[in-house]
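Taking the form predicted on its own, here's one chain by itself in structure tokens.
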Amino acid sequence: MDITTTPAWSAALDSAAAISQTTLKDLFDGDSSRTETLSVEVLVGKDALLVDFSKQNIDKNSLQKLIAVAEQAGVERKRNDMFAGVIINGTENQPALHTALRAPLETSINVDGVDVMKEVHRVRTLVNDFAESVRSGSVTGATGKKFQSVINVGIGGSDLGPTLVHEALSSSTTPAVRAHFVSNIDPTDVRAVLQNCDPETTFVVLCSKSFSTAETLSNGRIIAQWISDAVGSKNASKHFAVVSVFPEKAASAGLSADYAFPMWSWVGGRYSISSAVNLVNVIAFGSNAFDNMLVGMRAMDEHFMTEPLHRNAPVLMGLLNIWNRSLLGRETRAMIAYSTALKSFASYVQQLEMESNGKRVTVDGQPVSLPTSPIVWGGVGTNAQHAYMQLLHQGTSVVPADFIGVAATPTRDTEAHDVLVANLFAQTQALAFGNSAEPHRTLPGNRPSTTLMLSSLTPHTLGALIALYEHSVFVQGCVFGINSFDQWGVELGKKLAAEVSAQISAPSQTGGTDASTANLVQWYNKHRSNT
């Protein structure tokens, strides 16, 4: 169905037509409930996430054309097959069951007749299991000495989603073993870390749903020569774990582990941080913060299931979004973290919604007929204060950002951090309302954000926030009817790179290379052996 053809798409197009009419300030003066009707508390045990949606551009009126189009789209009856093991990825003909990742063990979750939950909890098991006895050091090295670091080798979801939880855990919890991170394929990445480990107390984790990604298995290779120089070749593997659907194709590649954890096809890379992707994190901070990151998940996947649309977080959080990309035509969207711990959000983000909803053809293979995802980007306040704040401030185009903000502090700097938080607030404020001045000093206002608070960062509300995204992605996929759980897009330049690769081995074999690459191959030939 084309959404764009449906009575409630235009309703909600008038909607958005008339909005442009008022202001920011016109709103809240308008309506003294306006916050209370657009913020959304979610709690997680003791800890609360809290999202402010008052300060976008959006009415009672228009939130109720918002809502009529996501029961046009369906959207309730796709999250309840998505939930149930449905097969909904089409191009894939599969599931997407990360949710089931941190479901509990009684429910029941077919994929092709088989309840697959059994299975889930055993690999987490094996998971906690194994990461406690690198902690404990019952699992030690080639020479019997116990770990000290690990490193985790991926790139996409096998490396944003780890690299994430682990400094948003670092900002209160010191790791038990230190842990470092390698996804470039560019080698000065892969030694810089090298430089700061011993390959002897050395643990490394090998991240790759198909075991075939290129730059994960060049950094492996280098890995495994520099471990094989210290305790021989036929040691190495002791130092080697593989998470992969196919962990049998370590060794053909190259890299034999002694352990190796399962993945599933139906978990999408960039959905895959509730899964033994997270294995690196569970060795640094214990089986008991994986476990809560899961229950933190699992509060918002419930949340998610049983809160009527006008108060549910995820939905509301994607019919905006919708809104302001595909009705008030705003291209972009910006993240900013007020807090270090959060600073790879952004980039987290960033894939999680451009890799699922960066598409031009719907499930049916036409093309669409409305706005997609728009460009995500971001970072930390408050340096974006120091940088392109001015932009959004005073710019020419409207750019709607997500604030994220942390409630308690885990230092005792208590005055620097309600500044912190005041830096935060004062930028949505100076967004929404401005000021009037001298022309150069005008903030024309009316520049729509979505407030997070975290009352604290755990890895209970750090699951929650996760999964909060997570949802909110498949709701405006659920609107644009395109398929959020493929990324054919990235496959073309994987095949011309291996092409290329080739052409730059053997120069001479430049068959159906354009002419601009072969000149560029040409060009980098002649001085690639500079240094």
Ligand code: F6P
Contents of the next structure:
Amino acid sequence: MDITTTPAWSAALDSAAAISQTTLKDLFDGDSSRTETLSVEVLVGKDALLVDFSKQNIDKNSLQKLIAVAEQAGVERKRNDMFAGVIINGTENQPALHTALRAPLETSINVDGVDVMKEVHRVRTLVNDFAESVRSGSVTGATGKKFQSVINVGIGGSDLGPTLVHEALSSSTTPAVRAHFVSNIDPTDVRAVLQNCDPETTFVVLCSKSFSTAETLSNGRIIAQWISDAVGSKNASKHFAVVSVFPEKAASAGLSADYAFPMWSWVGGRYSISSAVNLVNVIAFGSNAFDNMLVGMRAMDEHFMTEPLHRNAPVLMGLLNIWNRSLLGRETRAMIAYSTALKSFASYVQQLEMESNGKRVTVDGQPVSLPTSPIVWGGVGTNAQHAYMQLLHQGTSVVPADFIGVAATPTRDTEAHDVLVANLFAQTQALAFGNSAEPHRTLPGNRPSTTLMLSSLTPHTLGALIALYEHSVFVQGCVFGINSFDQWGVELGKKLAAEVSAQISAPSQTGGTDASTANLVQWYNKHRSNT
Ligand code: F6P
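So the form predicted on its own is up there; where is the form predicted in complex with 6-O-phosphono-beta-D-fructofuranose?
Let's see the whole complex now, leading with the same chain.
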């Protein structure tokens, strides 16, 4: 169904036109209960996540219209299908079951007639037990020395999630084993990491859902050689674990690993942080931290499953993104975390959202008739204020923004932390209400934002925050009518990269290539380093 042909969509469009005649100031002045109605708190044990949508250009009426759009798009039915393991990723003939990874053992979820929950919990125990053995030193390297460093080798979903979790948890917990992350095929990336590690005490997690990703294979081989050179090729495999749907592919790629942790084709790479993909952090921070992160994710899953649409944080967040992108035409959305520990959150959500919803055809292969994913970008506050916030305040484009903050700091510097958070709140205030002054100094205001506050940055709140965005992306995909779980757009570039690599090795083979690329290959060959 094309949502844009429905009366619900027409009503939402009318509502968007009406809201464009109002300002946030009018909306706050006209409704004293606005903040309450438009804020949702999700609790995880003693921790809390508050989402305040009140500084979005929305009122009760337009919210109702958006909820009608969600109903029309079948968001609740599709959500239930996703959790139940129905095949919703049609082009890959797969369910999308990342939520099974944090569901209790007694849940029953069938894929191809097999209940997957036993296997999910078996692998979780395997990961936790193995990580504890590395931490305690009962699993060692080839020369019997305790591992001091762990390198996660992966890219995209096999890197961005582990990196985010690592940075976030490092702010309050010192990792027991130093973690490093290698993703890019740029050899300077891997060499820079190796410079800071000792091969005898380094453990390597080769993390790749498909185990066919060129970057990961290349980096894995460089590291395997580096370890073999130091400990001998016979026992180098003691330093390697593989996390993959196809662990057996490692050996055929020339990468021997003593340890293997499965994942499943029904977990998308960008949705895989609740799987063995997080092994590097279970080694660094321990199994409790992983379990607690999954508790946080599960709390958000339950909230998403049970709360009515108008009090459901992922639903509201998804619908407000539809509102800004598809109904009001805002092309980008900024993500600004007022927490250095969350400095990679924008990159994480960028992949999650743009790879999931950057699509131009519907599930039936028909062209979409509405703008899909916004361009998601961002960084860290307050740095952003001294770099690009100028445009958000006074530029000619309206850029909706998500501001993320943390109430408690793990340091003793509460005064500095108060100023950090004050800046976050002040930015949202300036964007919403602006000022009046002479033209150069005028901020027009009426610029929308959502504020997300974590009581403190713990595995609980981090898990809940990640799951919130996962589900918000899902809600948007339902309304767009697209498949949020495939990523065919990245394939052509991979194929062409292999072809161009062959042309670089044999420059006379550039026949049939476009003139620009042939010229670039020629120029590159003239200047490349020859070893
Ligand atoms: O090329 C895109 C992509 O497939 C992402 O979807 C994925 O997260 C990343 O590459 C890495 O893939 P893999 O985990 O299979 O190495």
